[in-house]
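The chain below stands alone and is given as structure tokens, in the form predicted alone.
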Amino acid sequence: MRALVVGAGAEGRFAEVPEPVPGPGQALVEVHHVSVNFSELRHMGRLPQGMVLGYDAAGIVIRAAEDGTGPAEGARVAAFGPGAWAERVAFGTDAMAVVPDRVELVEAAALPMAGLTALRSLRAAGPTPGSRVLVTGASGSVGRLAVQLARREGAHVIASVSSPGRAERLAAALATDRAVEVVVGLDRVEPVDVVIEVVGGPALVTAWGLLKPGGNLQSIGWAAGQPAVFPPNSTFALGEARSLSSFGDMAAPATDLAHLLTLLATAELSIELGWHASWDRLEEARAAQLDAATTGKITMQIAT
């Protein structure tokens, strides 16, 4: 079968893989739509040639786990798990769910790793109804989610974003009341109990500096790419200790992949979908993925 798989020069390609053959607890998908996550195209480098890429996807069952767990032969479903990009892949039923009817596979797709990051960081972070609640790379896919979802909670959400285009872009998006606040740049932010910190670099650091005593930030990104320089004793202060966490506990989600997905069907979840192609485009959506002024998940049609 067909497979993008990390080529020589550390590029994507198209290569000829072996049929996946499924283990126990596994069901065998038939791929539709996956989505591409910021380090996919970016870091192939670090990546095994012959590597089949990919994490993201959205398909339907075509042999269900022969345990008797998970979703049924003919579901949809959407699914994480390594090696996505590819016509036919075996995922554990305990990392997929089932696609209500009013989602499009398309959006599915573009849920997994964004949606169970920005939902188990937020539960780790543990804001609590009332608490302020700081999101930098907020028009980002995982930062977008991270609002909307702390904003369930009954935080008040700061929004960070990079630019007055994007802040405009995201408010009219989603129609933010009170409670939210849409900000470029962290300069005016007040203190805050809980940061959700996807841009990394100097921006981590000035989030730190706006962390109340008692309060958690959660780094799960790094899209700046620079280093993050902390001045001498920044790392510390008086009061209940501050805590900096990473976060990548991609484990198990089936459960919270459903519970997204039921989010993104009442309309209390909404995504964004920036570039939509045939995965034979590798290199435009490499582009789009490129281009500041796309916003929103790239994703890419595998089977029609």
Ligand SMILES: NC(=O)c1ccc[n+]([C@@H]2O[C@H](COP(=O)([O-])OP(=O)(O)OC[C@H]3O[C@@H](n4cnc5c(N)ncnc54)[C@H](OP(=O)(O)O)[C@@H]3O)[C@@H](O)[C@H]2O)c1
Given for the second form:
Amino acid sequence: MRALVVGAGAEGRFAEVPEPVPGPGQALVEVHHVSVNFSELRHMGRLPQGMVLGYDAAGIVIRAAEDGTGPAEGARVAAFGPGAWAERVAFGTDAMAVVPDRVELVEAAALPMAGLTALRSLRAAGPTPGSRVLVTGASGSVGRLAVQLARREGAHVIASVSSPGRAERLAAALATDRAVEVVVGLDRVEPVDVVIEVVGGPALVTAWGLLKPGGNLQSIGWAAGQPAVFPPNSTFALGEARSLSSFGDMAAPATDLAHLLTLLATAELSIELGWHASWDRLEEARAAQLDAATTGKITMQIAT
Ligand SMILES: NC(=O)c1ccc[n+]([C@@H]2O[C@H](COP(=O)([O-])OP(=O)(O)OC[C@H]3O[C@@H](n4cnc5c(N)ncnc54)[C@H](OP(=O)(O)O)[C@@H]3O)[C@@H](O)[C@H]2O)c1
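Moving from the form predicted alone, what structure would you give for the form predicted together with the named molecule?
Every component of the complex follows; first up is the chain already shown.
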């Protein structure tokens, strides 16, 4: 079968790979759509040559798990796991969830990595109703979902974006109310209890400085690709400790994925879909991702 793998020159290329053989607790999925996450096409040089790319997929179960776990044959599912950009993939049943009728498979494919990251990092930070939550990179995939999920928790959300144009777009898309403030940059932000931080570099340093005593910053990503230089003594303060946590907990996401899909089905959560075409147009997908003007989640249809 065909899959997209890391090529010799750190480019994505098609390869014939062996048919997957599901192990215990795995179901075989015929993949219809996949989504592109931040680092998958940007940083292929860091990955081993020949590795099948991708993490997010949605499709149809064509062989249910032999141990009786997970969705039945014929179920429409979203799934998370390495090597997702292939015609067929054996995913763990603890990493897939049935897609509700009202959700298109392409939308479901856009959800796993970004949605699980937003949901779980917020849960780890534990915002309470009325607490102030700052989300950086708020018009990006993780940020946009984190803004919506934090608002659902009753937090006051400060959604930081890079330009007035992005601010206008985000405010219109999320029908923002008094619970969500969209701001450009971080200059005028008052102290916060929680930070969901995806930009890294100077944004990470500034956001750290905005944390109240006892606050928590979830360091999720480094989208800006710049180093973070903390001024001397900036990690020292009297009073309750502030904490910075790394984030990478994507284990056994089935229940959380099902929850996020339900929120999509009930329109309590929305995803902005961006560039979409056949995976045969991988180079265009990559160009779209590297174009700073691109907005929305990039997805590819798998031609079987
Ligand atoms: N720890 C984990 O498990 C985990 C999981 C998912 C993602 N991540 C990481 O989180 C980060 C964001 O992922 P994402 O999927 O949300 O990406 P995305 O959709 O591309 O969004 C990235 C956001 O970062 C902002 N940004 C600021 N400077 C940028 C620059 N120089 N280049 C590109 N974007 C820049 C953009 O803001 P504007 O739109 O306002 O310009 C954009 O909203 C990435 O570093 C990714 O690797 C980590």
